[in-house]
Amino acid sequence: MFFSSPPWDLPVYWALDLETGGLDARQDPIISVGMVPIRAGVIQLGEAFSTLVRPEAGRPIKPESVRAHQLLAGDLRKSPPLRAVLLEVDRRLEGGVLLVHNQGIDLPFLKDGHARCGLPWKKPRVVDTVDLIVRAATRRRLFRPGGEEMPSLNLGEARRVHGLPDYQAHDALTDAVSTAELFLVLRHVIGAKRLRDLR
């Protein structure tokens, strides 16, 4: 028997984007969240949530991570703590979709996050950007056989093969619209109608 699904456009997709003060979701901060929504397979610019995340005591941020979204501690001491901020995050996903690109990364530091916080993970549903890609290429080398190498799973790199425009990476914000471009680009590749073609 199949459940029935819904169509890909009816949900609400949150895209989201974390940038972090290290990869270990056990000993590193969450120090900054961005967010947009897509209703109706249109990107809400103006729904857009961004906050520096204040780094809870005893997870310092990282060189290597710094490097990268050169954000320091001191930048962030006057922004929300982590609680106030997955609150926000929690409210907006009531109800809809958690789009990200590569949830082994972000998924863990949420539930970490809300475990540390004493706040319940909803489990809500994901789509991933990784996985689609991964489907597109599948896609095509079933059409066109032979020759083709793994995609790439880079943010920008997909961007680039499906011509989406180079954005500035390690913002949380761009980065989560940087991911809402590339889902409606890659649920038209795959041809998903239904909202079961795209988990």
Given for the second form:
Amino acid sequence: MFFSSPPWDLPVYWALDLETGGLDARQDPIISVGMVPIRAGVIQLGEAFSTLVRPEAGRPIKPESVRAHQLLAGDLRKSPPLRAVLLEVDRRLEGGVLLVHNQGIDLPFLKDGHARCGLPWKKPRVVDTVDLIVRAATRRRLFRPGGEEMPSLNLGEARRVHGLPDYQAHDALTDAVSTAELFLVLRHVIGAKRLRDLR
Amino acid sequence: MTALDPVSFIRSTPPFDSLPQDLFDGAAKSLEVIYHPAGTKLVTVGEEPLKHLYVIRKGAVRLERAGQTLQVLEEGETFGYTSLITGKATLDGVVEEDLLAYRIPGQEFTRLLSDARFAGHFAAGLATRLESSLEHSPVATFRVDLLAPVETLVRRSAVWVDDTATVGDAARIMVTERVSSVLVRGEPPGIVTDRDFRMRVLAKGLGPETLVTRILSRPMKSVESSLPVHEAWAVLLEANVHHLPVMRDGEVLGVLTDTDLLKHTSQGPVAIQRLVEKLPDRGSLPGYSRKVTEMVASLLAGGLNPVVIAGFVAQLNDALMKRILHWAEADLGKPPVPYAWLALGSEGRQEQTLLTDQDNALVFADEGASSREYFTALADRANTDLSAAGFPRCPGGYMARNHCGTLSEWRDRFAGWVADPTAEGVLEAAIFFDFRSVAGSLDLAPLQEILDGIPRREAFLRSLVRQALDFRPPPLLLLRLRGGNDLDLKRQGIAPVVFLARCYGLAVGSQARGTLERLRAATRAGLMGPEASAAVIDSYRYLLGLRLRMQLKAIAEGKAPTNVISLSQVSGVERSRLKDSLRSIGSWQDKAAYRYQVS
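Would you generate the structure of this protein in the form predicted together with its partner chain, following the form predicted alone above?
After this comes the whole thing, all chains and molecules, with the earlier chain placed first.
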């Protein structure tokens, strides 16, 4: 039996971005989280959620990552602990679709974080704008064989390619909003009608 | 372009930049982001109106009426407010270039209107969009007079309840009568509004059985029926109320809402006009040019089209002119015979936005031939004062001090140009035939009669057309637009329309001076097809707007405004509109060349 996939704009998408203290989910801490929902194809900035995360013992922030996000341990000390933050994240993701730019980075951090805090990772459906960029490029090549090279997967670059304005990068919430907007454009470019066309 | 996140972008975009922080923060909480690809229909006339106020971040939206483009809105521009304020979809809105826009819900917009500066911004924009939305419909005469008494806005009599009524009674009556307030009988009478239901009933946990006397406001803030519209606006803002009973002979005539008033107001020009009328002396002239420039910039930002703005500027310039002549007469004594001060060229056509070179002349009655010195001195003072106010003197311009003569002299001059159209004569005729009497009591009918005879003057008309066709859009435009070429918007776009419109207007015996009125007259008379006419009008408006935006930008950057635009600096939308505009002007010129057998 076939279960038909819902129209693309029926589910609620939560665009999420993490700023981390490095690139290794097994060693480095999550230091901030930004989320913003897309309901019926409209980004709801008023429902945005963003917070810094209190540093965990034994997971220092790598100096080279500070250059990007400009957050120092001192800024974070009064912030809620990871467990409380992840509960907030999960509460929002309940029944929705997780939208990230490059799941290869964010997902391991989320999964590992949940495991550390003794929380179950509920495996939400995931849509990744990096996949969509590749598909949009493939689609263009179909119509124009021998065309362009590999598209840039960088969030800011991809936004520029698709005519979106520049936003300040490396702030978790702004990157989440950036991802959400890019998603709306790419959804149109690849002509996705149903959720399954996006996954 | 600096990298701004949505909230910072909105904050830096007029009129949001002038909002108090708490009001802005409230609105920012409900901010949404939408994306629509090119071709999406956002709103259709007569169907569901828009429910949000939109601010364009990227892309463009085309406003249309019956398939004709009225306006193309771009980054930083807002739309949706005519829908929100009138509750109707009065224009079609189509996405022209992939659109990324931020929006706030209608009820938030309404809340922001409590801020006077914010509301004023939309009042100005609303007037034009309503005007343009009606322009092609039979009720095209719609015009709002800000000096009209406020009673002209009252559409229905007030709805009353007794002081024994309950809140439930009042609410039911308001729903059936479709009003947002009721008056309560009593001494003095009071008023209950839908806001009171929210703030004083629901928020306080009261029920429908509550007596209206418990929540009403009295005495009511009201205005006299004879008060001008613009003053009623000020009362409303000062008292911070949303409903304003209008009184005549101690009786309530009706109740105006802030929405009624907002539909009918635009404050800037009124304020400056008052200022001009009260200018104490010549010493206060130098700031005038800057004031007008600021007003023009804010009206343009408010969404007014340049033709409407030029109308306001002309009113102000006229008021200034009267003031200046009043001083000159005070210095020199009462004029010995009646005279008239003529504005020529763009000032005569009421098409000036930023102040340009003086073009004026003076005519006095024949009986004053021996008083020529008086009038030359009068003109000299007036020319000097105009320079001080910021109208530059120009060697090529026409100044009254050198163009000062009796009515007969002028009539002979006019007649000479028409009878014997030399190249130089036609050039002067073109400027002088746009004359308009700005001040003075002399009857200029003898001059107008010569213009009225032009339809029978084939040779003159043909010369006039030939001269008009000296100004043309650049050739091979379609191929060259993408290069880094410069375009002179005045010589290659605006002047071709103005000059040919003058020919057509005069050819059909129209007494209008304005370019758009002349085009419309020619269309009514069948000299132009309605489609060509609409295309030329649209193009002309567009070019004026483009030039004005460019010049204001130059002024803001401390540069001298010019007419030359570099094509590499304009966006894609601008370029394609520019191309379309010049193309329709060119094809109109081709038709004219054929019709009058000139090449």
